[in-house]
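Here you get one chain, nothing else, as structure tokens; it is the form predicted together with the DNA.
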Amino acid sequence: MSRDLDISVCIIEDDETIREGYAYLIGQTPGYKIAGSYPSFEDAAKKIAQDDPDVILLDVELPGISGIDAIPKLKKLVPDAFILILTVYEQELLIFRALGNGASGYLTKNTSPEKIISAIHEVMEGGGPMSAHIARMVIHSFQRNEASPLTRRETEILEQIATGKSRKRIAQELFIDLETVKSHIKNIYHKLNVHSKADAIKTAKDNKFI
């Protein structure tokens, strides 16, 4: 069986007890091979690009530069690889701050061999694997606050002023008068207790009001 059809896999990965273990899984699966595997981001970099992964396995806790900033130097390095980040960690920050960066995937290291399995094939077949937590708390990010105080105007005239739009600019887009938009925002700095349009769009977005 011809291996260039194998999917080639990078491993990127501190600890050297679970890095030959994703190897070693990887290796003996059929339709996988390892192309590379690293302790660091600075060992990777000097082979990575001559390695030409498919997709590279990524720790975020690494000695040197960590792995969340290491994702735009690999894509730079590797630019057609996808890469798939495997933490213990859950929080947040280090999630968004990851897929921002360009990573395809987030698993957690208690994913089971099989679902590491499927979610490299997944990523190559233009899926984004998440572990289901992840991916509860990625919905989560897109979802208001039910009980915002705002009225739907205000609300709306908020978002509008988030996008950097005049008063003036939103009364004509709202066919409304000035002193209306005015009005609206008077109540709605009373409402959320400040008194500049950047508080109010901080409390609000911070509040997921808007």
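What does the same protein look like in the form predicted on its own, given that the last one was the form predicted together with the DNA?
Partners and other molecules have been left off, which leaves just the chain.
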């Protein structure tokens, strides 16, 4: 394959070891090349239009502008590039926000090197690659009771509570402040007509709201 026909990839990932690992993996794979590698969206924004990548591998938790919020900005800078999220985060709301903002796929960082390479190829062919666990979550969300009184954000927060996470941890992982989490929980209790965490989880599960 001619180098001119190689799929060019940009990486935006703040962890240097991970970033260099991806760059090495992709650069050593025939048919692929690294067009640019950046620790933040702000750094990428200066040069990515010149890089003109086919695919962008994007981390969610970046310093400064988060990966999720960077997606629409990247779409303006390089409208033809496909964006693949590669992250440790598996929260449903983040997945839907990423896809809603224009990401073409969502992979977790424990994805094998072979799968990352095949995902880049798949997205170039018009596919929407997702880790198996992520795909199951997306399907599960469509199978929920459509009559649920809870918003998507409330549903996700209640699911996080059901896994035993603290309010503080939920706030950190969803990039929202603690008061917002408390406000959502208050609304959940009100909508479900309950007064405790255990009752909220039970009611939601019994009615297939989560």
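Definition used throughout: the rigid core is the maximal C-alpha set that superposes within 1.5 Å between two forms. Owing to the predicted nature of the structure, the values given are computational and were not obtained by experimental measurement. Numbering follows the first chain given and starts at 1.
- After superposition on the rigid core, the Cα of Ile201 moves by 2 Å or more between these two forms.
- The Cα position of Thr29 differs by less than 2 Å between these two forms after fitting on the rigid core.
- The two forms, fitted on the rigid core, differ between these two forms by 2 Å or more at the CA of Thr151.
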